[in-house]
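Just the one chain here, laid out as structure tokens, in the form predicted on its own.
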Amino acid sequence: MIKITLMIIAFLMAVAVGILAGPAALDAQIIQLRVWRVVLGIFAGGVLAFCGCLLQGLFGNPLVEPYTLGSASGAALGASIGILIFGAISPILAFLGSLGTGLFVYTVARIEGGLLRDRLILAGVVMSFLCSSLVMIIMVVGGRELYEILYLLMGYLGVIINSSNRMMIIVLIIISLGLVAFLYRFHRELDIISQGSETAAGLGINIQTFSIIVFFSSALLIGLTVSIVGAIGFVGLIVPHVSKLLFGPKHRFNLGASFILGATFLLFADALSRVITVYELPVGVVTSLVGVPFFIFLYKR
């Protein structure tokens, strides 16, 4: 009930921010743009937090999330290549970028008998920096404006929804929500894996097959999300921990709660990004301001 109330407050705030700027702000078209912005915020925040909870349970590492694994930056790299080649973001290339980066990090961190958790984080952070640098190079060479690069690397919910892209975005959101529903069914397996790989194997879970399914599905989700709103960091890191504090360790509750809390957090962050300075900031700036101290706190623990 608490998370639903917070989400409603965040929804109203996200729509209302800017309405007091003048009568023109009450125009139906502006309200419609803000409603679409809220839809994108719920979608992106929910998916990123859901994937963060999923990956933390799969790898047994509280510091894992789409950004620290490099998947989000890899998706941004694929999206930038799509912009350079086709003049628009390609969801397929974003997915391939997310998948390729994630696979590389997974391969580097894997040793015989399991994963080195510290190596997983380090490889992911390094790849995230590398992909961000490549995005900058590709976009500059392609003659893109600086604000386009920043919005792709840091995320932006103010995407203009019109007749040319409305249907594609709706289809991508429906596919993503279908994947979320599919992955939610594995909450029991995640609870078992969190008890240890030996316990999971003894209870008949094929960890390798399960990891591949979750890994590919989450990479697709991250790629689809980044292809619409860009790479927004730290949502998948912060929210699952807050969810665990509020609702306990069971993934049956955590996955759903992470989705709702992630959507709420991103809506609040987006509203703040519109009022914190004269010019609107990429929403990833606000999530990073909250996420970096939280990351340091977790790492020290």
The other form holds:
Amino acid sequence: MIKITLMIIAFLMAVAVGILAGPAALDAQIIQLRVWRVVLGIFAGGVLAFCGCLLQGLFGNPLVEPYTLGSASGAALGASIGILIFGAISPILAFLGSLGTGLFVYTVARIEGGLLRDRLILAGVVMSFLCSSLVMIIMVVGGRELYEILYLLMGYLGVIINSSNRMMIIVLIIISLGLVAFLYRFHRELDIISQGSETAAGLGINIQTFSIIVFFSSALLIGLTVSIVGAIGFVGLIVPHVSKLLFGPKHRFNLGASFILGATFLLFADALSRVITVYELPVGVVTSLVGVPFFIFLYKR
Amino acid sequence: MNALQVINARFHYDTSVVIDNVSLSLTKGEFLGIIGPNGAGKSTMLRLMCGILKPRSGDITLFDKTLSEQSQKTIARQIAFVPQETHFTLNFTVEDVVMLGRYPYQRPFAREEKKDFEAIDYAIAAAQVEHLRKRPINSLSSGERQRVVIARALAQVPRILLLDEPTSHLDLHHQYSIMESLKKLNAEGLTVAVVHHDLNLASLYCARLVLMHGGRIVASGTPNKLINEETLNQVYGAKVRIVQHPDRGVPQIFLHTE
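Return the structure block for the form predicted together with the partner chain; the form predicted on its own was the one displayed.
Full complex below, order starting with the chain above.
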């Protein structure tokens, strides 16, 4: 109970910091911008950490997350193709990008009766580089500002919300939260799958169907998130581990706690990105600065 | 009464035939041992029997109902399967691991109910892991972990328990205590089938044995009838000597050297 209370307090503090922190003086307009920013932070941080928890559970691999799996970069590629063609973000193309890279990585890592952990990460990192390069090419050829590339590749919560995109973003957030609620029901299946696919099959889980549902849904979630705020790395890696340290290995607690902790982490990271330098940094810069050492620590363990 | 019946089942991975037209009946309440050399198809047979693998042709019935027509959860309420080795990538407590055996009875989103707690209490007692109940699973020895996996299987409240080499890699104490637990459960009415490659243990504990070789059942019967030097020489390609167990009179096998 104490841990849950502390988690909620940290979350509320993150919301307050998210609204208050920053160089400019607070006025009604700034507050409105910041509130949107906080909403996006809660949504993106929550969803990415939730997906990280889900994918780590499904693959039984502590290093997997939307970014290391290549899905986030794939989504960024899809989104940038959308910008090139339609001049606007395209959630569907982002989803297809995320799904495509995810499937590629999955196929590479798949061997008879299982997945090779290390290959999953290697293939993911390679795909991530490939997609990033392609995004660069598309943006440069398309004559877009470098700023827009950085935003897609590193993530940025300060998206300008106006009458043209407000409805779409609200709808995407609602769809995502619905998917999160739907996927939460699988907490027992994920617990069981951590003990091997034969155990899972013996207890009555259809592994193939289950994997497809979870993999497909998380690709969709990653695609939706990236199409709004870009590919923010390492939230999905760090947060589920912190959650596990706090609440133990059961997914019943971890899926929910990952969402709240992920939102908290991203809000703090975003506030930091606003105050470190005179310029605003993409929030992914801050999450990577924290995330890379953490990744190395996990890999060495 | 037949608890489980395999009728002319065939199974193959890619091109190599693993199970070649096998028929086998598991009678309600019996203690069956499946023995045979490496690669004989024993483990595959066990996986067919619990529905993890589907036969390419032939039929399997569970209390006279076709296995493939039942949902995997329905099957898991009747047959529990203990794999040879379980890796625990997440460090659950023993109690939590056993509770996962209740999965076939639970609905999504629903919390554990009174009958779930009763079932795991029974399972934990029957597998003799009461003293380990609150311990993290990865702090246990491999023998203790195997007992926990058996407890998880018993939490399914199965009518049939299938085990794949439950005592391999275990010391004498754990071999003995696990086999004794299974014997007791069998005496209480649970139907048990065990894949064994330890022929002496199989002979000592199983009322009936089937001997597999090259994806087929080549012999079936009581240990006394089935275990003889000629058959084993033929199937295993090793020279053996057979003596009677000093207490139980069942055959025990020794390698023969000059």
